[in-house]
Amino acid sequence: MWSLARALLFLFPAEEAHEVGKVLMRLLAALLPAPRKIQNNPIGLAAGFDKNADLLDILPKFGFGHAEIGTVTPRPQGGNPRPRLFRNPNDRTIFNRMGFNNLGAGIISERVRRIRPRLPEGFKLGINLGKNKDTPDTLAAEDYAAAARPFLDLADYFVINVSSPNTPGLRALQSPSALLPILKRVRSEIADAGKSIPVWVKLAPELTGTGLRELIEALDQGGVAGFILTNTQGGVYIDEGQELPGGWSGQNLTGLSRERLNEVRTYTSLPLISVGGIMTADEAIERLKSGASEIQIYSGFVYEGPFLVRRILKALRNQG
């Protein structure tokens, strides 16, 4: 049935198909039982799929144990001009150059506030933080703190996103000198509110070797809770002869994301969340065996359908 539904959805341009897909998910969710409690579930929805918490209330019905909302910026942001989302079904890949389009921290936090009491016990909510496109790097730390502020009594964890290839210059913040002040400022915002919320950092798959090791070690010393590996792989998409910069996800990212997981595991004992190219239950199990404490799904959910998470959970149970 999913093959038929996917074929129909893929008749639409990718971004429109995503919106139609959300409507179909709501219709399907009405037929599914709602779990009362989440236990021993390491599978989450990756950031970018539910930017504005449109689906947050129904995600547990599809088997997710956590969800990462966003990327959320302090002020509403329209993102890059369309078209900005593309599919390549033959390669089972997705190319996105969305550009942190979202309703802004204020509106999204109020939406989350209404939904949060209805989420099952044990379901974890992450907020992926970004800076507005027009905010200079010198003020980036303030933007990340401002994006976190409305969620201080709602989030189970925060993620500092400096690894998206869709905002010009953002990846330049992936250095100890730039990233440590952002981490410090967000943690200070949390502490000033009397809260204890872990702060993770999401990194690009292209980072490797000495530079990656030094960054991991510096952030480890700076109080980061863990690392999310990885974001999309930077590249270009040729649309009617025009080169559009953005990021690739899906099956092409499987090997690269797995490599970064294995590499970073040698640099730190902190928890790691693996995301990128997890298209099957076997790959999900491989990531967990390789040292990921949790995994996240995005492209696999698009290509394999809404019951991929349940298949992974079943495979994990069969593993014992």
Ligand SMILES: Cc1cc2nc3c(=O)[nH]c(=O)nc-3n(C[C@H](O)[C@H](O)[C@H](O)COP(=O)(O)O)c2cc1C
Given for the second form:
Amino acid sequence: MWSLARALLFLFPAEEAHEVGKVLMRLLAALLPAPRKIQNNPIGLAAGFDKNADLLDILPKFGFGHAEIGTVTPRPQGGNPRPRLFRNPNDRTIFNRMGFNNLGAGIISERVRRIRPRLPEGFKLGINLGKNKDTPDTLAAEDYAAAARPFLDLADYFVINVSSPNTPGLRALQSPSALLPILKRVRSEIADAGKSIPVWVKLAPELTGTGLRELIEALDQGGVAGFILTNTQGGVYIDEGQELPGGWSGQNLTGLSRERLNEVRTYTSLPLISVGGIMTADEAIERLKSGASEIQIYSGFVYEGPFLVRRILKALRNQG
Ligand SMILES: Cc1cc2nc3c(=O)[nH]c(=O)nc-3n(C[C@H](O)[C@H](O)[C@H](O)COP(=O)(O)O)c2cc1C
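Moving from the form predicted on its own, what structure would you give for the form predicted in complex with the ligand?
Once more the chain from above appears, this time first in line as the rest of the complex follows.
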């Protein structure tokens, strides 16, 4: 069934296919039972799939135990010009240079506020935070705090995303001197509201060695809740002879993301969420065995279909 649906979906250009896919998910969801309670479920939907919380209400039906909405920026923004999303089905990869297109923290938080009471008990809602493209790096911390503000009574966790390759200069924020003030600012926004919401940091797969260790240790000291490893791998896509910069997801990331998990595991005992190239139940189990407390999926959902999550859950149950 999924091969047929996928063949039809892949007739559309990638971004349109994503929109049609969302409609199909809603139709399918009408046939699926709604779980009342989420128990021992380490599988989440990775950021970027449901940027605007369009699908949040139905995600638990597909077996997810958590979902990361966003990236959400303080103000709405359109993202990069199209085309900005491409598939490479032979390699099972996705290339994107979306550029944080989203409706902005205000509108998205209103949607989340309406949906939140209907989510099953135990379902965790993450909000992935970003800065607007036109905000200078010197004011980045203010943007992350402003994006978090309308979600202070809604989010189960926040993620500081400084690892997208599609906002100019963003990845340069992956240093202790740039990232610690952002972490501190978001944490004080939470504390000032009398809340205690964990703040995670999502990192790029290219960071490795001493630089990565120093960053992890500094953030650990700075009160980070854990790390999400990894975002997309920076690269270029050749579209009609034109080189477009962006990031690769999917099978190309399987080895790299697994390596980063193993590496960071030696630097910290904080929880780690592993994401990147998890296309099979075996790979999901491998990541959890390697010390990930949770995993997230994006490309696997596109290439393997909406029942991948249930297959992983079943494999986990069979493991005992
Ligand atoms: C089209 C697209 C958009 C994405 N947008 C975001 C985003 O807004 N924020 C973010 O943190 N990650 C974003 N990601 C990265 C994913 O969350 C994930 O880290 C990456 O795709 C690796 O996982 P995968 O191999 O399972 O796809 C995006 C990925 C894709 C393919």
